[in-house]
Amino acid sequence: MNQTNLYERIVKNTETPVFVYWQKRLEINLDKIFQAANRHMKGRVIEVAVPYFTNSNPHLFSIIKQKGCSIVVQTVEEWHQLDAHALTDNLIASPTVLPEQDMMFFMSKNVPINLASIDDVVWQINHFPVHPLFVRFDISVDSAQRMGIKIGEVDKLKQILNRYNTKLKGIHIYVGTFSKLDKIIRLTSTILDLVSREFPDIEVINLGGGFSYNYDKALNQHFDWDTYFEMLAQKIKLHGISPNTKFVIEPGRDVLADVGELILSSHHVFWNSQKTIGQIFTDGSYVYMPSATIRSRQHQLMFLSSQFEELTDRSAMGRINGCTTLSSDFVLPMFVEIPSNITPDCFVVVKDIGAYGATQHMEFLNKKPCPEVLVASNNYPYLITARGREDDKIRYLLTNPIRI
């Protein structure tokens, strides 16, 4: 069955507008980064930890795992999602400063935190003193992250360590979302450096997220691994890291970017008088995928005419309108190139919806959950995620899918 068929038999299944993720997708995105790592850091344990607000659908962080992933949770909640579908063995914590509470709870399951202040550090030393120690640093150039232990808190860290003859197990830094390879090569340096100067018998580097996926371009969207993973072999040799080091990264939206969509029904189209510039009206909103709008991005779209084919045309320009009373309920929230024959009875396909889409839908205007479907490797579609009710607002999760 080939792409639009299943987009006909998803829509006739489901109604829209409908969220797709294709499982093939996830794992060619993960193979690649696996297959960089094997290419330039033989020999060096390489953890790929993947953040689940990314997405928070745990039918997708099952494929995930079976890959040999972890996964990155922030708080209490996120654990007992996963843990609904015993997806909770192998986690990291990376939060901002926790409640007490909160760092009870994840110290009783096991769950390494990267402790973001020397106070939790205190803390967990006193309340878990059997337990492996990590820490983020914060090594931005003016020390202005929100969270995490400053450089100029180093040696305050390690008279802690000394006075409670305690080690480090780990290190954890976060380089900022979007990141360029310049500066996340700057700060791979900075936090190398600090490892090799001060604690050099570390056993965990966690080398954290903010790797881009370029949202505007057609080619070459995703992250380039082969550099990345070339440039932080070179500098594991410069700074002389241990062999036993291992290496943790965490990469979201370039693993689940393109592996989602967004299909929106049109319902009625309005032109100028040159029929130059449209005003395509659908089911959609803003709500359903606010980040783009936030980022004020652009994402990539495909037409499809009521019988699912696809309309290559781009001669004219217009708007994609959500179905709401706000004046501002754009889908996009820029003007985009659209099919000049385009009919009130087409589709919409958003695409590169798969990070921060469905997990950020807005309660905001009172816009019902979309479902989800998940295409898998046999490219039979699954429902993982049922429409919302007409009266709430909450997102039905499915814990067995079902074949549409």
Ligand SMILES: Cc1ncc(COP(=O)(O)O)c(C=O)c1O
Second form
Amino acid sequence: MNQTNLYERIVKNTETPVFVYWQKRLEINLDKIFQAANRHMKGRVIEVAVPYFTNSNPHLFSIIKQKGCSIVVQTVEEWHQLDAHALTDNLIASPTVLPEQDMMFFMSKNVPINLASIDDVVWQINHFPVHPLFVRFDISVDSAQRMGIKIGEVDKLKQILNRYNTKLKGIHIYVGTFSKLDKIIRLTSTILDLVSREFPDIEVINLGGGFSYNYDKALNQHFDWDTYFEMLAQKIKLHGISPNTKFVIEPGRDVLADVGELILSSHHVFWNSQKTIGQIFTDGSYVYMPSATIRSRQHQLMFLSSQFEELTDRSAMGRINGCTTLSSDFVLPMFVEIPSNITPDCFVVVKDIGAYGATQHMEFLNKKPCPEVLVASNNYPYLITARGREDDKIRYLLTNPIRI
Ligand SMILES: Cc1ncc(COP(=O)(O)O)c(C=O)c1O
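Now show the form predicted in complex with the named molecule, given that the preceding structure was the form predicted alone.
So here's everything in the complex, that chain up top.
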């Protein structure tokens, strides 16, 4: 079955709006990272840990786990959601500064926490002295990240470790969302320099996530993993990092963005008098994918006729409207190119919404959450989340996928 046939089958079964995920794409994205790592980091253990909150659907994380990745959690709720799908055996907690009961919970479940403050380090040493210690450093230029042990606190941290006669097993950093390669290179140097000077015996270096992804391009959207691992291998050599040190990365967007799409139905198109600017009214809303609006982000679109034929013309401009009363309810925050032959009953497919999409559904404006469909590697579509009920606003994850 080709792609448009699949869209037709999914829409006929679930109606719209509906999120669709493609297993093959997810597997290709992970393979690309592993292959680039193998090319440049021979003999070195590289762990890919994908943050659960970037998509939050355990059915996708079950595939991610089967590919050999671990999963990053940041709240106790996430542990429970994953536990309901037997996915808790290889987790890393990369959270903020946590309340004591949450730290207690993760420690009791043997989930290592990248501790985000000196207070948390002291707490863990006192309460779980034999658990390995991991810390998160804020290595931003102005030490302005919301959490993480600051570079100016390294001496204090070392004194505490000495006092308790213990040492760090690993360190974690987060370079910041949408980081371009030049910033990542700079911060990689900073952290490897710090490790070689202050913590040469460290066993794990977790370089976090934040790898850039080009939403506004149709091609070459992905992070350049080859250049990245080539750079990392060079810096590891330069800083004399032990061959036994394991490296972890936590990519979210690059792994999941182009795995997901949101299919909307349009029901009206209003044109200006010259028929150059159209207002397309859909059953979507910005609340289904608020991150595009929050981040002023453009997405690639595909238009399908009511018969699911692709409309390739883009000679007009227009807005994709949501279906609530909010005057700013546009699915995408800017004008987009649209077909001049668009009809009121077409479909709009928003691309690249597998990360920070359905998981960010907002309750504001009372729209019921969308169903989610996974197109498995064998090309069969499976319903993995049912549509939210009319009278409630909860995402209805299915325990067992239903083939549609
Ligand atoms: C600790 C941590 N790891 C990984 C990520 C994923 O980042 P991205 O999706 O930009 O790769 C985030 C995102 O905020 C994060 O906070």
